[in-house]
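Next up: just one chain, as structure tokens, the form predicted alone.
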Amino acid sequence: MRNKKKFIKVAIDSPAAAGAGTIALSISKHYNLLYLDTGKAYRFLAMHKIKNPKKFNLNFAKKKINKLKIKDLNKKNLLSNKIGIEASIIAKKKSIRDLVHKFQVKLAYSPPKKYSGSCLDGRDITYNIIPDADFKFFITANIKTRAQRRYKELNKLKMKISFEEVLKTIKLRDKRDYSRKIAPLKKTKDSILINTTNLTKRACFLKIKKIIDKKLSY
């Protein structure tokens, strides 16, 4: 059985390229928790949507979500804005979101012994997937330093893109993140709002450590 006073849930929505990613790793580094970026989840079944159009459907999304493995979520190829703009296209079906529920819970609630809890980000694990989360963060950033940062992420994987074509996917998936009727991206009045256009990787850091462990000493 675990210590429940250790195990830790944390929970983190934003719109893309905010930097969440990188902040989640480093807190889960941190406070050894297993880390799950939930957005590639839906990367990896767009990945086949577009490798097998004819074969796509329910059954055989379901069949890689039940061999879906973390390491297999890092993949570069994940990265590209191709597979960004159809995730964010399948990502509106209610069938793909609840399969993809069942795995983003499992692994938050229930994640191997090794770790201390678990620390996830997307659009909607505030008040979705882990909606009794011991913390709550909302991360943000003004769209021009989130494309920019994209856009420089994906030059050092050699991806050719204009920034241009960046901020344009951008402003995309916040329209679709945003709007769309089953599980939008939207800040919680419980969740802990951090801006990341001014802020260094290590200032977020440990602004958000500050935070937990603030909680964690009472």
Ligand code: C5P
The other form holds:
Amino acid sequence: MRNKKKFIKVAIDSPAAAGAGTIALSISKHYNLLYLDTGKAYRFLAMHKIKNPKKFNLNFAKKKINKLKIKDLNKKNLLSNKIGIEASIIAKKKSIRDLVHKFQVKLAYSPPKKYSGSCLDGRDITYNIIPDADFKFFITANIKTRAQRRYKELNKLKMKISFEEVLKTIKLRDKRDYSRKIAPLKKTKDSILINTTNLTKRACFLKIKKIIDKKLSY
Ligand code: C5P
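Now that you have shown the form predicted alone, what about the form predicted together with cytidine-5'-monophosphate (C5P)?
Zooming out: every chain and molecule, the one shown earlier first.
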């Protein structure tokens, strides 16, 4: 056994800008879990595709993902709208998803020993990456709220973009993510739905903490 405490795996799926990342981070800190924002791995490859459009192929992507460290995913430029759009295009390809799949599974099931488990958020985490997760959540919010949150976030990062453009992009990405053939975004039956539209960050955290604590205390 790696730890006296139970090793827990938390899986979260959500459409773009629903607040999943903020919640996942606070839950990960509280329960000492490795946190992986899996969208950033797709964004990382998308960034390389934008930088090297001619060189980018499966082999090139494989080399990049093999060298990828979690700290590389903290770069602010990965949050740009352009990279988000490209990420949702490459995420439709099975070959790309297979590469990112391995990276995610390794971290979900074998995080560094200092952690008591893992928490991943994305689009296909609850049924594809960690189907046996101890806790599964589907986090959402209405489209305008999501666009407002993303608009504020990008503005804070000094990325110039209008609210209308952010809204348009989120609608486009939602359409791609929900309707793609491979690993589409969906709420599984065994995931708990959390709508963050009218909830503060603290309220979301407490709601999820209550659910986790209740099950852990059995
Ligand atoms: O979560 P984020 O908005 O950063 O994700 C960027 C894009 O990466 C998404 O729009 C989606 O197309 C893709 N993605 C995915 N599967 C995941 C995480 C993200 O297809 N697990």
